[in-house]
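The data below hold one chain only, encoded as structure tokens and taken in the form predicted on its own.
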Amino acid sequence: MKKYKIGSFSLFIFLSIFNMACSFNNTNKNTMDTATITTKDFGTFEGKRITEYTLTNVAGMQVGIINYGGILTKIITKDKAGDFGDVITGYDSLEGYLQKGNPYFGALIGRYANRLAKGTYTIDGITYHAALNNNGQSLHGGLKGFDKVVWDAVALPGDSSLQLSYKSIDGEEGYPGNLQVQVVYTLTANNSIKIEYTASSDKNTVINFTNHAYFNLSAGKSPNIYEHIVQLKADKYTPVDTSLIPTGALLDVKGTPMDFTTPKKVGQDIDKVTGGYDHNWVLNKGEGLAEIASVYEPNSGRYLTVATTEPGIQFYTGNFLTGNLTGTKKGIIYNKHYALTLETQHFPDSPNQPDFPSTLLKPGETYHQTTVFSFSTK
């Protein structure tokens, strides 16, 4: 075996070659390492600047947010072979968003999420009438609600939060009180999307605040989401009219259609019930934040959870898509049933159903609603 002898000149460009090297490593292991929000511009409304902020962990977990109303545009998240796939609906663009009939994808809802009962009700004898927008009902805010206006959006500390801020005035949309409404994105480094309400009012108003993504763990891989395994930690449900508006009675879900309390499959009963499934179950929980509902689509191996402060959740089976959307993503069309919502609120029409838990907001009085969706796989 010959041996080779390196003179000093040349160990010493050697070692400075390797330093490079593992410079160069260290460097892109630490970018990998680190969180990000990355900004794209998209588009202009009513003459403001619309922004899509992407943010990324270190997991590779993607999670994007306009400022248009506050809308997800995408959870990009791993299945149980490692690949990414986008598991919320949406759209390629804001002309997408903007379109007449979309329903809400993605998006904040409020002042008042889900159905007040012909838009009207009472605070300390004053009768209010909120916007009218859904056979003669009042439905996630009105004709404008949060999810059609531009929110204030700046991104926190840290490369894994950002805050929307807005100012609804006095009288908008039919509420009394000037309402300020923080609320918090927050995609953490275990993939889970932290959202946090905050609102406060100068006047007594009543308020429901929720998010409207629609999922398919699939990915687009599946056109329904009937073998999605759901569990909702929930033994009673408010039932409805044929207005959709809840008849103000207590129902127990055992042994009816709408029972989740175990793993079951969304299509095993769906037809028992007229259009699907579009009702708030009442969740086994006291106070404070608390793990009250899981989604497991086999295929794919994704996992999601959903933990809230909320008393209810309406579980929405994506009756109302008709497959006529323009400008879904990757062309995919949206045909009944093909996503669910899982919306962590207060009850629909609380303000005229003294039995339910109230959604009066007093002045000097702070709101606070938490809700966290945790993906992972099995």
The other form holds:
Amino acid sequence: MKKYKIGSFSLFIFLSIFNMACSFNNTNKNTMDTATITTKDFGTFEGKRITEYTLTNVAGMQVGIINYGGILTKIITKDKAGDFGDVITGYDSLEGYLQKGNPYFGALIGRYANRLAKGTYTIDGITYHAALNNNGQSLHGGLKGFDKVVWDAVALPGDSSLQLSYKSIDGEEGYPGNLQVQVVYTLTANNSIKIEYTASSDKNTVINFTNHAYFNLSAGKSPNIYEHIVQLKADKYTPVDTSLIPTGALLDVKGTPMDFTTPKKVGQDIDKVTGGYDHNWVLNKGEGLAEIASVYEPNSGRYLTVATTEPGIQFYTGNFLTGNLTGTKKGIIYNKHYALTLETQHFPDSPNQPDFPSTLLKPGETYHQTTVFSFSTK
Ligand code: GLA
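Let's see the other form, the form predicted together with alpha-D-galactopyranose (GLA), since the form predicted on its own is already up.
After this comes the whole thing, all chains and molecules, with the earlier chain placed first.
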């Protein structure tokens, strides 16, 4: 066997070239140097490779996305002292996301975000039955929603956007029509995450999409979100029955624990709402993109605003977290009320509520949703 002796200089040259080759493979750096996308192997699911894409902007903010479930795996932002921290819940590896009872951490949700009463709805006189997975209701798309499928991922030119595509076939989880869905995640230079959804179907169908990121803006320093100060620009909400299905009424928030029209600590009234907040607020907005919510965490100084084109938002305070999830990031125990979600959406059970904004998508139409999460400090 031949032995090659490599001098330290040659080794240095070799390693430099090797490094360059690796970064060429894994990092697309554009000429403006505005952002980068790096990739990391994240395991396999159903024989398909799962990759974590990390988008990093000039300010150093990082966003991780995997093609399993289109899941946001990390959002690393600065606090007021300039220290970076991860502000969403998640796991260190794919196994965590695959565990039974994973409460949709960071995932894309479809075909129908939130609940459909008894999974049943009617289009053009035909009654459909969506898969039941939540106390006799259909929640977040059923047994295998968009959060549990592998999306095709492509980094778009410009190095700050990742495009995910998925074709949901006619009848999947009890929904009619072949549905082509695209979601583009963009990390902007000024620390916003823009999520743009488009979809089209070859049959009349119903859809409702959202992202299910759970935020705790302390980045692991606080075990709950009671000190987070939330504002929701909504004068009304949709009350629910004991199965968390809307009654169909729109109630005024004024004078109730549901009132977040002026910024309020989450902990102020949470005990007055059974289990905590898990409701859809009716946003004070018309068509188009508008800023409708904010969250401020005074200790870190992190400030998050949410803008959306959607008519509603599910503000959920992690009421069903029980601290039993394994493989969590840094071993953090996610107990009840550890984090909150801001799920921009159409109202739950809209297909059965004629007075709610329609969730019907017809052939020839293109569904659009834009939601933007913007991070800063104050
Ligand atoms: C949504 C629902 C909650 C809960 C979570 C997932 O936010 O509104 O009731 O099911 O998803 O655990």
